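Presented as structure tokens, the chain that follows is alone, the form predicted alone.
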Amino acid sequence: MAINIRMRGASKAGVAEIKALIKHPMESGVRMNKATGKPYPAKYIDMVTISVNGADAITSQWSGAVSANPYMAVKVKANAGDTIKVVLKDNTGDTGEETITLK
């Protein structure tokens, strides 16, 4: 399954904010199911990936202490009419990415 990503950018003096809401559920399998009385299995992002131009800028992994649809922001090196690339993965082989052109 996809995992689905919304993002935006901005670039100012060189530098570009980056700012993306991701639909996750970041279950971290230490929760129980009350119904059934057992955990619900781990599933969260651990790695991302942020491209500009094709190259790695930003390259981070993550942990089941994240919150379930994190919000993420970060600052990059880039232009007007660069190329960001986010790319996830999360613990179970599931994947995203979403691509913008800075204006």
Contents of the next structure:
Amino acid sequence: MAINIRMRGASKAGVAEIKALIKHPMESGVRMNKATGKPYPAKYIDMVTISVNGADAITSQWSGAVSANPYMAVKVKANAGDTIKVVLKDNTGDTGEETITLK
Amino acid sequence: MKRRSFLKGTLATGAAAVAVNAGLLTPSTVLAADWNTKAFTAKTIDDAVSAVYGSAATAASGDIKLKAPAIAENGAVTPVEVDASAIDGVESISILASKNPIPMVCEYTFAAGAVGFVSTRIKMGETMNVIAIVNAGGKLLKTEQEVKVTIGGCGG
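Let's compare: the form predicted alone is above, so bring in the form predicted in complex with its partner chain.
Now the full complex is given, and it begins with the chain already shown.
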């Protein structure tokens, strides 16, 4: 299933702040299911890439300790009209991506 | 209702699979680096830092701005912001939570087109220190801040 990402960004003096809100349970694999005594199976985003006009600017690795429905804000050097793309995947192989054009 | 959501699900995955086949989504090439299993299974801060940077020798720095709440009422969503834009040549920022079972929370690697700034939300099981490690020009800089987690309390 594709992972849903909501993303916004605005450029100011050559630096753009990119804010993304991702819909994902971020189950760490440690939390116990009290009814069965077994932990909930791990499902969390582990790789995130942010690119500007096709060139990778930020690559990130996450653990299950990032909050559920993660919020991420980063800054890249970009101007109005540049294309920002976020690609991510989780440990079960689900992927998501979102592209915006800076205003 | 169940049947409907099942059908929706299969349609969505089907579309994704087609996209992968058509080469529109190529996660293996876009996300080139491998997930650092060693860092994300290390039980101590030093082990986790060495797994990422090859060394656990860090120097405290006042140039890193670490913004985290002094008291977090819900440890499952603790906002953390690391601003290292005052430092030149920031290559990477890591965020760790000192008493979590696995301290390493996330690691960001920056290429030329990025600014050393990260804002995210992390899970914390109890009162502990949030640690930010910044790799700038091969030097590891560190700053930390205590966050009190008040689970089940009344904000005290």
